[in-house]
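Given next, in structure tokens, is a single chain: the form predicted on its own.
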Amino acid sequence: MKRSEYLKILNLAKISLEEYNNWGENEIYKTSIADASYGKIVSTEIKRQISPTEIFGSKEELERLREKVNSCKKCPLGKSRLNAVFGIGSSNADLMFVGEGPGYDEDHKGEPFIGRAGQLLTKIIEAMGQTRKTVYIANIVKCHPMIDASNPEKRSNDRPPTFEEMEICKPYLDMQLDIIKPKIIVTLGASSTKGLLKSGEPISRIRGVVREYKGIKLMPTYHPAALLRNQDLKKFVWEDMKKVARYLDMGEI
């Protein structure tokens, strides 16, 4: 392994150790050093081998799909948003996070989860021994749901997507899943959870219980924005993320 790779692993370990205290955790989750590193530095015994052609093909497919999303006007959200927010991360990710929809910051930059909630999500990802480059982050709707759609420059103008909006946009997420083929999905908050599972159960009851979507394991948990409002929820999200990490490392929840 190159010296630069060791340094990245050590830096991630430092970040993770700092975050354990933040999350009220007193026991370090044990995972393989290779899988807890910055990317997919894993042995042939642990991971299936993926050819450069297959990786390139996935990236190429995602870019073609991104172009379709960027020009989509199938619902009113596409007509009022500033930028479509397609998704970001590895086209070969084992772990995929799905939120509800872009907010003000995301609409202006065209990248998911970059506001305060996004910064917290980044800390969660790093505490799991991953980075934003090794996972994939997307939303169930790709355009900004606004209270006042006539004023995209207005802050505090966010709202959850409606069921109809999610249904119209969900095929794009399904295509992302088909291309990336993650091992597990983490739905962040009630909207994305209900949109994929079509469940009316409150997120407080359904979180932490593994379900399936399109044959893929799915872990519902609280949205990072909820944690900013209520710090007591952090311990529940961390419990959920330890289950996800265990599944990725050992194949069991």
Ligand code: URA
Second form
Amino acid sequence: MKRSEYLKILNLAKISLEEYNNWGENEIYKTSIADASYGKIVSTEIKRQISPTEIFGSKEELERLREKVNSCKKCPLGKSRLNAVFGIGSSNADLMFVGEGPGYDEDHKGEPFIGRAGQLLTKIIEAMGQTRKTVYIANIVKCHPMIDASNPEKRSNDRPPTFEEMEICKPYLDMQLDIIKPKIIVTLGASSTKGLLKSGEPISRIRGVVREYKGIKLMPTYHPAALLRNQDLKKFVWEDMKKVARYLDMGEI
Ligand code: SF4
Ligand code: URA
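To test you: the structure above is the form predicted on its own. What is the structure of the form predicted together with the named molecule?
Whole complex next, starting from this chain.
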């Protein structure tokens, strides 16, 4: 194919993807504006399945998704939050941490894991030889679950997300996983572990045992907030993180 033809097709794909709001599918429809304007150029080439990341790159894709989340009101948490908390880190991270949901500090700043539990998570990440910039950190729900939804200025107003809230928000996490393609996910605490694995087992039993979510290895461990309450749990998290680091180094777990 000629370079000029290829560039036209690429451009077409960009236009199609831009008008294409329905995430979750990635086939470009024949009836797009791009089709109409370029007519016959829309060849079989363009009708093959194209992943958005092939065109935009994972960083841009994540930013597009962030914008959607910033304006999301799909569940009631969207009404009371101050800021949606999308996620932070590398769009190519091999290691992704998934917490339960933003708290007071995160809701105010729009960044995950920046309160006391977050500072401990940062230390855990650094002890693994990584940084907040080399991994990716997100939550299973992007908006602050509050006990009293009328009072986002109140401290200690956090609660775990409900099963329903997790189910409604999870497609965003799934899309983050599709874009970032980590080698391993670490779920922090019972909420995100249960939300992804649909398992009723207590975190004390399920932690440290590698599972899979959507074909990606998943290591459940305790939430850093639990470590702040009970120092004795630190050794278990350290055991689990050593397994994760070994998997990233050697490919075995
Ligand atoms: Fe949307 Fe998730 Fe926020 Fe609910 S928690 S409003 S689904 S982004
Ligand atoms: N706890 C979480 O689960 N997530 C955050 O972002 C902060 C605290």
